[in-house]
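First, one chain by itself in structure tokens, the form predicted on its own.
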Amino acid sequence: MADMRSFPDGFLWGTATAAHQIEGGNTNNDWWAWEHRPDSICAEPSGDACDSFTRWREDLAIVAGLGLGAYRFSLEWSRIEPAQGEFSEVALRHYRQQLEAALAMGIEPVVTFHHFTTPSWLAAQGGFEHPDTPARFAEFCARATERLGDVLSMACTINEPNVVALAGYRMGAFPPGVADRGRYEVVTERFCEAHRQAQSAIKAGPGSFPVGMTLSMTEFVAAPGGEERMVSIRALHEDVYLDATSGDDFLGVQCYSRELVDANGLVKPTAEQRTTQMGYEFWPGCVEHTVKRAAAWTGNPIYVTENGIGTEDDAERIEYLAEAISGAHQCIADGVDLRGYFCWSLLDNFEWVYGYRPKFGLVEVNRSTFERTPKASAQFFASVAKANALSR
């Protein structure tokens, strides 16, 4: 008989998406402009994405059919506040319908207030470099919570602010395409302040639900001579944000792989190492490592709010998820307060500069008809969620 690794009662199983990656037609934010620049480094524009702005009911029905208890998605700030101080009743009603429908279907809606995209009007003012941006973001959060707070189950302030800062201001891969350490450090401070102000603004509104940040974390490994460099990289990319979550209701850990660091910095995987479509090392063990590190550093309850793999091989996805979930179970066995696991992603979607090539979804999406087809990995994940246990 298979060994069953059971999870605690109430453990939250879910899947996740982001507005710009699935809704389509988000023309009023910095990413749409970035995709459409003549010199864009993006593989392709987002276009209609998965047409989820109109097909969100289909998406919720899939989540319900898989027996998942939660669905994490984001509010598109540029739809809700298309111009500074101008709030769209239509957009707010749209998201409220989505939240109410999720609850009616027995799905806990977990909402992210900022998932990589910034309204064009704010980007034109300097985005998160501008000293007033934390307050502007907090005002958006307050207005959205005023209208939606009574139907929220969990709130994530900012999705992976460390990735937005690093990719946008140090690597030049995200908008605004800057490679400047000084500006990167400024934006890092702004994001930490924006999180703190947003957390307070959301908590002050209607409803009673946990609020936290989601952070991209990596299992960093030091090569001989790379210890000091690894600590330095990790301090600015992770530790400063972990410090900013003090007193939060939870921390969302988002992890995909590990990174080797030598005295010169990050070391790319070798040709002999197994890698994913994103070029990451195949390393589901990152879940156990990062969850334990986050819990020990912050003392906060932890959710894995994103974990998954970009691959065309769905059997490989099942293999990855099984090992990752096993690591999550080990965290709990070792006394970590881990309360949920969200698979990234529900749908094959727009993967930022990589376009639609990487396949992270539990569900295939036809690029012409938008027809959704659950994969075998969706059934595997559903079986784990329904049993609240992993068999091996």
Contents of the next structure:
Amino acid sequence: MADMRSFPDGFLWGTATAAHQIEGGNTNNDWWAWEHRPDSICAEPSGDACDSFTRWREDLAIVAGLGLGAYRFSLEWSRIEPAQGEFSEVALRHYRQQLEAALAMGIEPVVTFHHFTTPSWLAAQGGFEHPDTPARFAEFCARATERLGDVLSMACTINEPNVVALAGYRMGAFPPGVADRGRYEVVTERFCEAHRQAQSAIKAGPGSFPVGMTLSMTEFVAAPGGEERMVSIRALHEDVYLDATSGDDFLGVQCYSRELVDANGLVKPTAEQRTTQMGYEFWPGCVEHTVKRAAAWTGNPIYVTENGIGTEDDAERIEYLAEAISGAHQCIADGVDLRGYFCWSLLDNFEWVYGYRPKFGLVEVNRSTFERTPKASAQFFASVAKANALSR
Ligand code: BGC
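Next up, the form predicted in complex with beta-D-glucopyranose, please; the one we just looked at was the form predicted on its own.
Shown next: the complete complex, the earlier chain at its head.
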């Protein structure tokens, strides 16, 4: 077909989720406590989420039915290590079953070891501010890899440490609700260290698979006079992690939009601009920009491990994904070693502080019955994956 833009053979198409956002009943971590504080800023608690702790087979069957090659999900550390040094056989077996089932269905399981949530026992010790936490995290990774390494296809150490650091220690919006520049800097360093230690721990275990970090990236744009400010925002939010991950097996780029920066900082989109349910500008072009920046900086192979849109309008999701994937294609055409694209998210799920209102899913989830209904965007994404090409 004249108008087909093909991706290289073996390009990995997948969707992504995270334990706390879909499993339900993750009562033993810092987020559950944060959601249930009397003065909580969360729209609602995560509660039963999508009941995926029980319904994971259904979720995998949907991924397989869509013909996707990969599924990215996370291990809930607080289930595997509910108290310091105490490891749950049942939880490890649960995740092992999930990994084996994925492989049996022809789906490459991509596992994240830390996706925003920290076990309550560790949060009580100071979480990622504590100097021993990188070692505690590496120990968890070693134990989990010992039991699961032989059935992993790819591992992500920490999901968006830059968002956890910024929102948790600078903006006070994520647990532990701190807004302090100095503590933010300390946590940033700890996350880089935790990544390095986790990576060695995972690589020392069974299995042979790529290990990397996933980083939240934004297409920052400087308004006149905002150049210096933009560079300084990016330095601690992105560049420090790009340095820390140079030479890794891969870097997972996660992006959703672009942001304007003037001399005073970030500028909110105006009322005239098209925005998403998250209040971000509708800007699928961020994929091409951030992937190119990450690749040029690190020299690593890149996967887009998350990209998508919070919208009630599924036609808008299709529009967004088509443009974003077109940007991914452009990266490859321009010589970037981009190896896969994961849509966030498989399911409509718990969007952290915003609760269940933002709809990022390719699949709708009934909040009372938990029934899953694939949307038109799921079919669209499946058709791109099947053709390994964009036809529009
Ligand atoms: C996170 C996800 C989140 C998504 C959409 C990323 O920052 O990794 O957990 O749901 O963006 O906001």
